[in-house]
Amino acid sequence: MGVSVTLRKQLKGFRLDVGWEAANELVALFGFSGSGKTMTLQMIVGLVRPDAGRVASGSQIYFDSSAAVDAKPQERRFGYVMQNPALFPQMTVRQNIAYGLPGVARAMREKGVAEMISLFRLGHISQAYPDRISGGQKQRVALARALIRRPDALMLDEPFPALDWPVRLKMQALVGKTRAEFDIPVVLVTHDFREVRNMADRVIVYADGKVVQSGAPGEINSSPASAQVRRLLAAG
């Protein structure tokens, strides 16, 4: 199973025109803020409609402008975690995780929640409310909620910059473990090349709404394709 996208979107003063594939690997979309990385994820998961293009996961097509296919976000089997975990403040950790699995029998939902709480080691805070847990714990809850449906792929939109570096390292390791556990592609948006080196199997470099280079982190670092990519590496 893999993710394949071609996306075009015209906004005032900005045009996104990208195409790439992610196999069963962790792919980092790397570039400066405003280069189109987050917009790409939003179009993949169905929050923003492309002007044209295609979004597919394996043989399942979620968007195809040429065939008038445009699946609703809840119909797309993608987990999605943002920088802001967006947990419901009036719900406990357990309830927030359960929210990711609507429309199923209670017994099945409870079984799924118990599995996620065990996998992400959240048992000791399962009855706590979001204002009583740390930033790292909130992101673990967000990951658990995104993965409880057993999605075809996981989309991570700069989920860790607000965390202290030691916590970020632990979360990066957890994502790697999670990818292996669920055996799915992970697409990570980041502008931090340290994060790319620590996590990614492959890097897709964005600049001004286009893909300007792709390859393994070591390859990008040792052989940047342009002065633009060298500036990105120096800044990241």
The other form holds:
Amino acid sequence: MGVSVTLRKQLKGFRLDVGWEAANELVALFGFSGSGKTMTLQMIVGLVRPDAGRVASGSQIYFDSSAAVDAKPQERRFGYVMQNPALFPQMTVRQNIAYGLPGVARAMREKGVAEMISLFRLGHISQAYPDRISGGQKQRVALARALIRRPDALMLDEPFPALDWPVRLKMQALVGKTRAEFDIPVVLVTHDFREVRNMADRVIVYADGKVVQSGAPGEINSSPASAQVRRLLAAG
Amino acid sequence: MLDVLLTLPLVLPPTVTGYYLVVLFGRNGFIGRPVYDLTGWTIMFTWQAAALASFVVAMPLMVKISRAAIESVDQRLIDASYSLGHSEGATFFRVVLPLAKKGMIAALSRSFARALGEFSATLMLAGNIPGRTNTAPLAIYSYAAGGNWSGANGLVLVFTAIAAVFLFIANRFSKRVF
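Form predicted in complex with the partner chain, following the form predicted on its own:
Then the entire complex follows, led off by the chain already shown.
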């Protein structure tokens, strides 16, 4: 299992042109805001259409401009968590998680929801509405909701910057634990190198819509490929 | 184009809207004549005409306000629903509609109130035939014009009471939803 992408898109004043692969590991997309990291995830999950390229997960091809393949987001088996947890305000925590498992018999769904609630320790707030829970709890619900249908890979778009550092540390550990539990590739978008060091097996460094370096976090840290990457490390 | 057509009744004087309706649905109208030739029936001066006039005048409010309510739903929630495997239809019924409910109820109450008060377009298309097409506002006008003050007073009170009760219910309801 692995995710492989090549993506090209021309926007006004910005050009994205990237290609990379993520095996069964935690890969961090690291770079300044506006370098194309978020757009990359949106293209992988099918919310933004690339001009050209290919998105594949294992043997599944979800997008291929040369073969006119373009699967809808609901047909792509990715878990996706945004910076804003985007919980449905009219549903309880339990209902939000259950919503992540469409088209499944009620008994099966109940079982899945119960598993997720215990895995992410949400039992005490399962009947609460999203406006009554903390930021860290919201992100845990968003993770549970994204993972309940056992996706083939998990995409995390800066899921923790709104949280305090101690809560972030806990969430970082939880994502690591989750990756081990579900045994799937995880792609994490971040502009914080501490987060990269704590979590990532491998880093892909983005700048101005291109991949400028990739490797283990320690490698990047000790030998940045350019002055640009050095500046990024200093800022992050 | 469709938007302009739908919005016109909002800005035109209702008399003008009523005139257009007569041109369209009158016995010699573009739609009215074939219908009359075929069935010998015309909508002119019937209660259906009063209903049609109210509908045409009130519908733009309904459409405009509900559309604003639907468009105000956070796009990120819609994206989240798609990425969780839900179709456009399921997303509309389970995410968009529940979150736009408050605005939809407001739209319904506003357009209903507009329809209740409809006067000029009704007068143009349905006339003011006692017992048949004299809607409450028309009847009040007739009473007042004819010096029947007790009749006018009674209807005005009833009308005010209906409107107040309706607004009360609408307010209660829209506070209860999210």
